[in-house]
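Below sits a lone chain in structure tokens, taken as the form predicted on its own.
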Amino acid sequence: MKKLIIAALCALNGAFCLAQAPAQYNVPCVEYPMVDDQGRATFQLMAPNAQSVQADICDKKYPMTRDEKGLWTVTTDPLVVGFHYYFLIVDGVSVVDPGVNTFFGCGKMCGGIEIPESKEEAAYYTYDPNIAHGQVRECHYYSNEEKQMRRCFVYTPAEYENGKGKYPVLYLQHGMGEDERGWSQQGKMADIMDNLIASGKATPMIVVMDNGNCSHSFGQKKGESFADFGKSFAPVLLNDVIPYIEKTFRVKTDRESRAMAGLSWGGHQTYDIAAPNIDKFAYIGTFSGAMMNAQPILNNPDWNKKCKVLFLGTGTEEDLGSAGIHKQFVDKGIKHVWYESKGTAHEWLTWRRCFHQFVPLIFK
């Protein structure tokens, strides 16, 4: 009844009234936020004993009215399309908004709030009934090189289950600050990867999701050098997470069949972690990816004939120097696929995008 009450009036004093929606990750039996068709957000704080509340949102911080209820409100300015963290500021303390499901980044428990693209432009992350659809699953394995336990996620193919094939399989890393729950959260790679295999642009694979052990930002651990920043993931990830992968699925073990890439400094660590090993990785992609120094690539006379695929890409309105790195390469006839995702910056938007790019040219 609401929402038909706000649709109806479409003037008030002169002012166009919009339509607005819930929000993606509201929990169950909250409105707020609500996003309009403008991008823009609301939000909606009950505190009445607090003095000040803002939204932080997208680098900018709103400050909220307060009503004689003390229900708090604001509504943004028009917001990039896309998953965006967000936290409400009360009395200067950072706080998750309870109206909304949490996502891990930033180093920590966020909001998450998705402004929605058209539905022609979502369709690759979009969930579609009408197909098949492969499941993420909750690993934990015992790792040898930390002696403890560690959780990874795991994605199939809905072929896996009645199948006895085995299947080539991506390594797949998330950014600084997030953990191995980000792809299959806020990067909706399960979704992209059913679309993709269900109308054959991709080849049926595993994705491997785990912690790079860069899940806090540079500088929260003391004594921690940049250059140590989530180097102790290389070690795992060859010695403890590719066995208990090939022991515990039905997987390809053969260099040609392994992949990795990942965005961000996950990014960084793939270009770290493969190149050096690419006796080990036939694939490689960074998506935004801080590669700090090319010269392991571009010293090495046969890495054309051993890389497969060398996948680069960024968003149009970011600048981690990706595009210098690709000039290098270009420069000097380094074989890559180049990729850039219009209009977007260092957020999950231009992941999405790179993934659903990269996929499709591995394992062919």
Given for the second form:
Number of protein chains: 2
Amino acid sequence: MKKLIIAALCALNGAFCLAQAPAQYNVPCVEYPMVDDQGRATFQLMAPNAQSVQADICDKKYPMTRDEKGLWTVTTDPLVVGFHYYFLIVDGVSVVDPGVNTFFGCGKMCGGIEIPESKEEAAYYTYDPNIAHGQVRECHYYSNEEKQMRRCFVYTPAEYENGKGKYPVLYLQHGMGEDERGWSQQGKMADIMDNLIASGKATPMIVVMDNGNCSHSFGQKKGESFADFGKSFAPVLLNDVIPYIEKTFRVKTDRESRAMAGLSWGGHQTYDIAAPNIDKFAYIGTFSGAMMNAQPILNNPDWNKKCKVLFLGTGTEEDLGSAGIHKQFVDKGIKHVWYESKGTAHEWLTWRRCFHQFVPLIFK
Amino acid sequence: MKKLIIAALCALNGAFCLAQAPAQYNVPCVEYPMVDDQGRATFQLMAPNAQSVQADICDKKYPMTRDEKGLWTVTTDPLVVGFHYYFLIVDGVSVVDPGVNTFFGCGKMCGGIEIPESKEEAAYYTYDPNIAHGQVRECHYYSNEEKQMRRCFVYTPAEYENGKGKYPVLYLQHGMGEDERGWSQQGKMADIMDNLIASGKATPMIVVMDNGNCSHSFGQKKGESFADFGKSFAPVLLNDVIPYIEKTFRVKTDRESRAMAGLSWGGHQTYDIAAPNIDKFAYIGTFSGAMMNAQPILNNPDWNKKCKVLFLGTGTEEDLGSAGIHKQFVDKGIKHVWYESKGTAHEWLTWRRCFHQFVPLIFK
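Having seen the form predicted on its own, please provide the structure of the form predicted together with a further copy of the same chain.
What follows is the entire complex, opening with the chain shown before.
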């Protein structure tokens, strides 16, 4: 009955509707944060002894208001759809909202909130009970480059289990301040893959998500130079990860069965690693790629023959340089696919969309 | 040189040695918390505008001291070895230390710290680069009981991949306020299994870790009765999880190839589910089992014939009732294995040790 009344009010009231529901990543039994159908988030925190509390989301700090019991509350402006990291600031200290699950970003554990798109728009990254589902496997391996244990996550398509065939492999990287958990948690990559494979749009493939050694922001590590930031991942990927994957999983090992893609700094790493090693990777994708060096591509006279797909994607509400490189490629006649995600910024919804565009193009 | 001086000071100074190192779960580039060789943790938080900051660990609140820049610090008493959840309290608000990775416990995301044992004591749950390693797979499945998607984690032994054989299955449950992530994260179950299998002590098996529907503390959910808390997991396990696992993985499906174990409330659930269904499970383990009803065992005249291993473990620094049930079993002649973990409380080191004792006994 309550739902009916809310629905009726919504229908009557349009933009002023207050219908709201607990957000997607709240821990069990916790109501707040809530999100309303205008994309506004309402945060709450019980803090009777605090002097000030703010919500810090989408580059804006919202002062929260205290009631007589010490419960602080604020409702934000309508927020951009998709996934956002956020924090609460308690007397100047930026902390995770105790009401939500956490996600590794910004070099530390962050709160996360999803401002939902419509069911139709979100369908491609939503779990579908009527199709077969792959698995995301946590794998630990020993790195000879680093002389220590490392961790990666490996997506295997539904048909891999109990099948016999060999599969192509996409190496897929996170951004600066994130780690190997990002794509399967914030990125919803398994649901995107499952849906694409079930609909016949994507070739079943294995996706490897490793740690790009840029799990903090540049400059946090003493003595770190900009040129070297995250550079140590190249030998790890080429000499440790790829051999580990090819030894452990049923995969094809020719270059036309190997792709690399990454978001933001992972896009930078994709150019740094895959472009000079085009004999090893036939497909390359960058999603909001940051600080990319296009010279190995521009200077290679055989590029268009060797690279089967070169993909550049970006959100329309950001510019980390992809548009400039796109223009260089057009000018120099470098074949590529250019994709713009409408209305999204340097955030995970842009990267889910880029991934969803890129994956159907490869291993065809 | 610095290390040498510290080592020399340690050798001279015994109990007053200050040698300390960043704790195991710190995020990249973060030094604090640190742990010294007496098991004392030192916490730090930059909070110039806070009026009071405390560290909340092992049932004790340690007031932190502010320096002139607003950096708050405290060193704890020597702490019990093993894994502890902890929080920092900023002006009365309990929050996760921004310097560490998070773990789901207490019905929400918590900070976590490991007070290390000696290398020898910790060897059984430590990654060994010289042995083969299994995988922990995140699997999503549709629950007909709940009409929604659920998640479980499934450990497969190293030899499963690229093998052909069928494996027995252990269903392994977390405690109250925890979830399906607990055993692979806090519990280090994959390293324990890998080490036991590699040394020939355990039969290679599949381990399924699902959500026991007690991911919060009792009473948090409106209208929840004590008797019903977490009870909805029984039909999910029997009607959804087991069929999903037996359809998806290469597993043996006879009762002598099926075990169930759980810690704390998961021990309660193990008794509730496996004991009345002894035709489905031949091995039962409880680790610090809470509020267990032993009647289905005591009242079954065929129990000793049917149950191949009944294991009860507990820490010596806790009592949730396992000792009383152990006594009942002795009095009534119920065959069982009784294990006490020396010096550990109602915490994950007790459960790692119980798991390490229990696993070699089953599927033999």
